[in-house]
Amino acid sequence: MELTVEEKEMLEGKQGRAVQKAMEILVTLGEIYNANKMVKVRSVQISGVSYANLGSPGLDFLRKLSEDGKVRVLTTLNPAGMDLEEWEKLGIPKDFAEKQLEVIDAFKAMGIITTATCTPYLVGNVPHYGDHVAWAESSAVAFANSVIGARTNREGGPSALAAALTGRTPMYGLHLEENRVPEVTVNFEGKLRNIFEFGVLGKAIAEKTKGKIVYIRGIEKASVDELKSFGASLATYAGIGIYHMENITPEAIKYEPPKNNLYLSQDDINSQLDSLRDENVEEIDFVTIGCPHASLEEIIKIADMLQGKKVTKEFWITTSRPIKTIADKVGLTKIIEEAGAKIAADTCCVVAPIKGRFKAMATNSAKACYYAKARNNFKVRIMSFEETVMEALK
């Protein structure tokens, strides 16, 4: 790999031996991908938050490189397995949160942003058209790329702090014009209502595509909740960190549709709902918006719809802390707290340590079906945006 004079600077550990370990990371990640240099990247965001994920090793780590160790970048996290703040109101053991605030400081030394976000385009991570990043977070990769046209891989979490501590990242993969041309072209005959059934079309074609990036043809029309939920789907369940979509995402007029033709409608559409809502589900006990991260907008709607109301089941609306910030001076936590709801910052249903709290769980994602099935053993049940807020009123 070509090395500027700099990079080798640092690989020699004239710049800090964190530094040092993490452009041996990055040079070790090139090699293996077969990269020929390094490019700058205009800010990282990085996964491994929750200290499930992490444990005493992951910390150790982390403490290691905040010793010497600084961003270079604008840099921001991915969500940790807890609300920040206000830990106790969803049931934290107290020795968890105290091993995730460590792990939260040690990001902080380092000069991390410590907003914990899957949707870091939502609170000022926001790159340009054409810009490399270094972002880890499936859903957000497969925003960045296809809904904004920056550059990005799926890097995992100490790839992505090693681009951040040294401003750069391996050229290859999705960073190369040529791997991210459409193999297939998906003609989607049928009329997505919902910002829910945009995930579950996003699993309908990982499923058929198995990998392959794909032209979508066929919707007329899609906003960014509708677009976040159908790229976490996509990259959930196929790994997809790119796709196109005519006259919607900004590549997709660089490419003629590929040759290669799958027709789906909209009984695909109902087999895979099917699939995503498990039989034998006596009662619902957890009820969760937010995965990836509610906008703004999706909390006004909640607000709007628990307004004078109780809820009756646990009730998590995930979000990150800028949004949650503005709920509050604008009086949509009261509305949704006073209801009984929570709104949980920093957080999701991914990375929260809630495996065996509850049984099964109602939700309008495709992608938080999946990790509750995989990681927490319980049933699911998709619905609706509109009837995942009223199950939690039953």
Contents of the next structure:
Amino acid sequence: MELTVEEKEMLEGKQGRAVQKAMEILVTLGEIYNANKMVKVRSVQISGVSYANLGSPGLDFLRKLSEDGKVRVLTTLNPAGMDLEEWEKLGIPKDFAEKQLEVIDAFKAMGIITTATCTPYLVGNVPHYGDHVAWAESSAVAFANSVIGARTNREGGPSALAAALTGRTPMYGLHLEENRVPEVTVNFEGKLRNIFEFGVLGKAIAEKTKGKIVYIRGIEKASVDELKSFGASLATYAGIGIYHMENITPEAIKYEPPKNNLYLSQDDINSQLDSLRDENVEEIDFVTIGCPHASLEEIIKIADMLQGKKVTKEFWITTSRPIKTIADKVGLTKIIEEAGAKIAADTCCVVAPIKGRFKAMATNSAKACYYAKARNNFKVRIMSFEETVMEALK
Amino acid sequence: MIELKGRKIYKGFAKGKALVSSEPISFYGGVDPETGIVKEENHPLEGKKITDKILVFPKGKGSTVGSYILYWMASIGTAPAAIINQETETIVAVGAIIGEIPCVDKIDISKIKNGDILEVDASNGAVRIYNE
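Based on the form predicted on its own presented above, generate the structure block for the form predicted together with the partner chain.
Below is the entire complex, every chain and molecule, led by the chain shown above.
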């Protein structure tokens, strides 16, 4: 791998210990994956923020790096294990909260913007078409590569942090044109009636294409919220970082649809819906919207539906701090909280320590269903956005 | 003595007994960092202690949090003395670097048997097998 003079200095420790450790990680990954050089990145998104995942060794590692490490590009964080300001409202234990805040402090000491969200592209970390970035968080990776046309591999927590501390990432994988080419055409012959069905379609495609890059035909229109939901689901169930959608995503026009064709119909959507609706759910005791984090538009819709009503179940709307701040300023938070629901910023139902607290969850997110089952042993019922809000009121 | 040549992932030198797994290892969830014992059910190393061993396995698997587990084990003294892989991937590579565990890959691990005395000269990408 060819390094510049400055990169060699970083590797030799001339720019501090944190930078040296970061460069060791990047050079090693570059050699493993046959990169021939580093590429400068425009921004970074870091995962591994919840104390539930990091534990004390992760915290210890971050503290050591923060002794002399400073990020060189705009860097934002994934959701934490709790709302960083109003954690008590969510019933988070005090000892967990203290450790979580120490994690945030270590990131802050490195110059990281501690907006903890899985949707950085909605709140100021917005790359442009063709930009190289180093993002962790699988749903944001799918969005950046596919919807924006920026270029990033699926980073893990430490490799993204290493990119932030050096401003670079090894040039391999999805940074290279030849690895972004679609391999299979998915012809969808049904009609998606609702945002949540985009998530369901993502799961259906993931299970049939097993990690291949897809070129999707048959979707007429898609909003940012719909693509957010679709990419999150595809990334969760297939583990891939890019897709192309004809007439919708910017790089699709570069390619002919691959000759390898797959056909999906409304029946496939329906059978996936069945797989995301557990049998024998006696009573739903947890309702959540905001996986990935809710947009302003979604919060406006929820406030409209909850105005003057009272929820009967624990209902979390999870979003980023900046979106919550806007909701506070314009009175949406007040409407939602007067109805007894909670807007939780900085966190989500995937990373909060809620195992054992609930039995059955209703949500509009196919990604949230996966983690609710895998991590928390909840039963799940997927439903439309409107039905989810109605479930909280029932 | 047989010498196998591979590729350095993280530098260092270690000598010890080989503990060989034919299956990939997930450090997050699959190994108890406090005791160094493999706890993944039906894993060929289930119940075995990896601490201070030369741990030989094809590659890592599972969550990227696994890198932090290797760091954790190194910081409390339950980590393996060195790691030898067929193909190291991101999780193990990053774990070895941040935990400063000597690590070599591109080794034909079928040539190594459980209990072999190994010398890992990671800086030179070399593994030496000493049988009696």
